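This document opens with one chain alone, in structure tokens, the form predicted alone.
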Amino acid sequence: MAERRINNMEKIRTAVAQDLLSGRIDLLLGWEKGLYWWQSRPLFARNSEDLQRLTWDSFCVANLSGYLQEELKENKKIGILLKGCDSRALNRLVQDQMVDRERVVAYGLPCPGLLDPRLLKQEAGLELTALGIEEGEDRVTLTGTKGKSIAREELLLEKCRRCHHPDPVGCDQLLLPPVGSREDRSRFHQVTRLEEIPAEERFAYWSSQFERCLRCYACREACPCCSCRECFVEQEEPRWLGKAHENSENFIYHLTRAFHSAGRCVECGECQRVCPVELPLMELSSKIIKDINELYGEYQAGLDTEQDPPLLTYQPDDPAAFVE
């Protein structure tokens, strides 16, 4: 496994180096290792020295497409490494006319699923600084715990455990072999469970969640769908949201953001991953996606760039119970 990972890394580095060093692209968006072994952070590579830090491992979780709008202001052409969900985010940004596709070179990296450091810590019962891992094809061995071995599937991030399309779509170049779709995974298990709870209990559940919100807007900053040039929370005229830290204001923020992402969310899970108080934000997005599929037919944002988003089209037979 380690040897294959090294070979894959060299293949990736060689492919992107040809474009970066030849001047075909001005900047490469990828990942590099962070301070700890369980952290891989965004890398902004401009030369061969930067490329030596490029990595591709089970912790390259950040959706790099969210950086394109800002970086394209200063660079004529950008190369970007994309997992399955990341590629769908790029496609949605292009469909929303927020990114010029001609100025982007997309390198696809089929994703085997990324590991969740929180689950690793939970399984080991140790701080991650005292832990290490050895990855096999289907299992992960926790070093520092007398070699405890766990099925890899059980250690994946939540978004990866329900991901149906790990292979990138619409990329200019696929750098590694595809891993295939995973249609057997349940996308809406948690949402269905919440739907079965009485309305009063659901309200109490979300009230308890949202009252923990710090309104730091990390979810908005990490979300590639939050691409508006001016967010409603900063608007002065009219003012949509107050400054007070009240639960009613938190409700307004999260529900407005979720509905604004309707038909655009690619389920990359960045909002939930970066939340400092670990709010279950993917449940909101998943509920809206589930409703859209039931009302307007199956649709997955960014998967088919030729398919019009359901909320941007009109059909005479569209359900309209709200006006009856």
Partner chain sequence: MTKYITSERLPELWARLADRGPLYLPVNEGTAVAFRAWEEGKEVNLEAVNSTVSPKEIFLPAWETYLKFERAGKKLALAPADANGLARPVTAFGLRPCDLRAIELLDLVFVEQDPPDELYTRRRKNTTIVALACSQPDPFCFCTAFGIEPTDAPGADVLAWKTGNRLFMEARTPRGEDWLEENSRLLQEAEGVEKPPPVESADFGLALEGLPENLKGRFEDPIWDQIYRSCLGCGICTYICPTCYCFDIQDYGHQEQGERFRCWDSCQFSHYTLTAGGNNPRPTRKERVRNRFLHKLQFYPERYEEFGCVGCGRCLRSCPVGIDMVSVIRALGGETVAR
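Mind giving me the form predicted in complex with the partner chain, seeing as the form predicted alone was just shown?
Here we give the lone chain, stripped of any partners or molecules.
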């Protein structure tokens, strides 16, 4: 398996090196290793030396599509590595006319789902520094323990456990064989659970969550849908949102953000993944997606760029019960 990974890495590097070194692209957005084996971080590669650091592993979690808007100001053409979720973000940005698709070369990386270091630590009962992993087809072996082996599905990041489309869509090329769609996974089980509890309890739940918000706006900055040049948060005249870290203000921030990305959220889960205090932010977007599906029929943003987004179209027979 380790061998297959190395082969994969060479395949990826060769493919992108060709384009970067020939000048077809000026910049490659990918990942490199961070401080530890369970951390990978964004890489901005411009030459073959940079490419030596390129990594594709189970920790390449950052969605790179958010960098495109800024980087396209300085670069003519950009190559970007995209997982399934990331590719939908690119498609969404293109559909919003925020990114010129002609200036992007999208390399798709079918994704087996990324691993959650916290779960690895929990399963091993060891500090991650004393641990390693070997990845098989569907199982992960924890080295450093007595060879404990666990189903990969059990070790996935929360955002990957609900992913239906691990294969990138709309890319210029797929660099690895497709892994197949995963519609067997449950996207809405958490939302359904929340919907079932009484409104008062639900309010108490969200209050206790939002109360912990630091207002660092990492959810917004990491979100590929939050592409406004100036967010309502910063607007001063009128000032929509106060700076007090008061819970009513926190509510306004999170709910406004969720509604503003309604119909555009591609379910990449970056909002929740980056949150330093681990607020369950995906449930807000999931709830809106679920409602849109129920009202206007199934729609998954960024999947099919030809399909009209339901919130951007009007049909005379659109259900309107919620305004009556």
